[in-house]
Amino acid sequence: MMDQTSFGKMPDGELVKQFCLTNSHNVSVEILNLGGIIRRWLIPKDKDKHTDIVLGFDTVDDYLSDDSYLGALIGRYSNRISKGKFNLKGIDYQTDINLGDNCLHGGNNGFNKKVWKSTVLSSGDNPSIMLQLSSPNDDQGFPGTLSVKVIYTLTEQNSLKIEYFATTDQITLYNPTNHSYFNLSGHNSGSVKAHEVQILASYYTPTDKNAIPTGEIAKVDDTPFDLRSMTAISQPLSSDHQQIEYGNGLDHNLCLDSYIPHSKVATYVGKAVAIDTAINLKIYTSMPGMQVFTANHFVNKKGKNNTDYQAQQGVCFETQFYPDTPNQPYFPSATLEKNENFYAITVYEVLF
């Protein structure tokens, strides 16, 4: 089932639409055409009650002023580019600087702040919506006109499938993700430290104090980033490892063991479990990396239903290319060639 409502208006008066995708198990996901934002993700507790497993806001203005990318599609480049600089085929580019000396998540006016063209693909079983956006040449300093399409599908297996498509008329970079903050105990339930996680990644990319990769691809053995077995989030957060100190918690890219270059198949890479609600989230993707981030900077961040979000109240599983790939020759490339067809897929499956 698919319901469409008005969520509000942009400063210029443009309407922001909200689409509610619901399956026969009474699972529903609410998606905005503003930033492709996943605003609510409701899991049934009983006949009349739901657990909302993602953090979010109640107004357009809150999303436009947000610097934490709650629930949003990210582009053109997820994560960080060192000093916003890169070189493609001998040409130097300077992108927008919006976090210290670096470019984060595509710059100040990234895809999360745009109203996307929306098309309902299916309103029956497996409801589906397509969002489209054209990013012009030199948008936030990135080369080429990039045509982007994202399809969200809620399946009868309680999976949200996110498919990313793109083409460009000039060589460029493209590194998409969704930036949902999950709390499987409920968005207003407090810390996720008791959540248990498993990420099938034998390596990670250490960073400097500004979260820029050093270029090393390091083994996770004997580090807080060895999450190959089910591990309470509190465990790495309590470590005195220098990388945890740099990130003030988890904010690191894990190199996924299952990655196959150019694959169009989402393979299992990890899961999260809330012990109190018994809600499980399984993650599948075709992307090479996953940034695990525990909302370390939140302090009384006013969210949905007047909830004050605090540090570690959500955890992100951002499937993506590694950070700063254009400046790191040993990382999988996020370069998109002219007229090449980009495709990636990530699936979040909920069990309850």
Given for the second form:
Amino acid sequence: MMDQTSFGKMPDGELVKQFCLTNSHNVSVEILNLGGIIRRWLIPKDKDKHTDIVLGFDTVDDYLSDDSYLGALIGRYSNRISKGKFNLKGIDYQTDINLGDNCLHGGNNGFNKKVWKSTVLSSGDNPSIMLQLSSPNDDQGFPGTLSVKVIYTLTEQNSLKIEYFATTDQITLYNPTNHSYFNLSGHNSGSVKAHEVQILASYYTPTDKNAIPTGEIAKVDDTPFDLRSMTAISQPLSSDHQQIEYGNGLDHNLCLDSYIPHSKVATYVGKAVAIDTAINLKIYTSMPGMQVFTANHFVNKKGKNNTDYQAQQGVCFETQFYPDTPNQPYFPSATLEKNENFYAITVYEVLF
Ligand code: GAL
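Switch from the form predicted on its own to the form predicted together with ligand GAL and give that structure.
Now the complete complex, all chains and molecules, led by this one.
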């Protein structure tokens, strides 16, 4: 089932639409055409009570004025580019600088702040919506006109499938993700520290204190980033490892063992489970990395239904290329060639 309502208006009066995708198990996901934001994700855990497993806001203004990317699609480049500088085929480019000296999540006016064109693809058992955006040449400093398409599908297996497509008329970079903050106990239920996670990653990319990778691809063995068997989130967070200190918690890219360059298949990379609700989230992707971020800087952030979100109230599993890839010769490349067809897929499956 697919339900379409108005969520509000942009400052210039443009309508922001909200699409509610519901399957026959009564799982529903609400998606905005603003930033492709996943605003609500309701799991019918108890007979007459849904658990909303993602953090979000209630107004367009909240989404536009916040800088935490709640639920949003990110572009053109997820995560950091050091000093916003990169070189493609001998040409130097300079992007927006919007976090310290660096570019974060595509710059000041990234894809999360844009109203996307929306088309309902299916309103039946596997409701599906297509969002499209044309990012002009030099948008936030990135070269090439980039045509982007994202298809969200809620399946009968209670999975949300996110497919990313793009083409460019000039060599460029493209590194998309979805920035949902999950709380499998419910968005208004406090910290996720008791959640247990498993991430099949034998390596991670250590950073400097500004979250820029050093270039090393380091083994996770004997570090807080060894999450290969089920581990409570509180465990890495309480470690005195320098990287945890730098990130003020977990805010790191894990190198996914399953990655196969150019694969179009989403393979299992990890899961999270809330002990109290026993809601499980399984993650599958074709992407090489996953930024695991525990909302370390939240302080009384006013979210949905007047909930005050605090540090560690959500955890992001941002499937993506590694940070600062264009400046790191040993990282999988996020370069998109002229007329190449980009495709990536991430699937979040909820078991309850
Ligand atoms: C994450 C990033 C964090 C923080 C957050 C947005 O992806 O790694 O450091 O910037 O986005 O608030």
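Positions refer to the first chain, counted from 1. As the structure is a prediction and not an experimental result, all values here were calculated from the model. Shifts are known only where both forms have a C-alpha. By rigid core we mean the largest C-alpha set that fits within 1.5 Å across both forms.
Chemist: So that I can tell if residue 50 moves, could you say whether its C-alpha shifts by at least 2 Å between the two forms after the core superposition?
Modeler: Where the cores coincide, residue 50 shows only a C-alpha shift between the two forms that is less than 2 Å.
Chemist: What parts move between the two forms when you lay the two on the core: runs of 3+ residues, each CA off by 2 Å or more?
Modeler: Shifted segment: 45-48, the only one.
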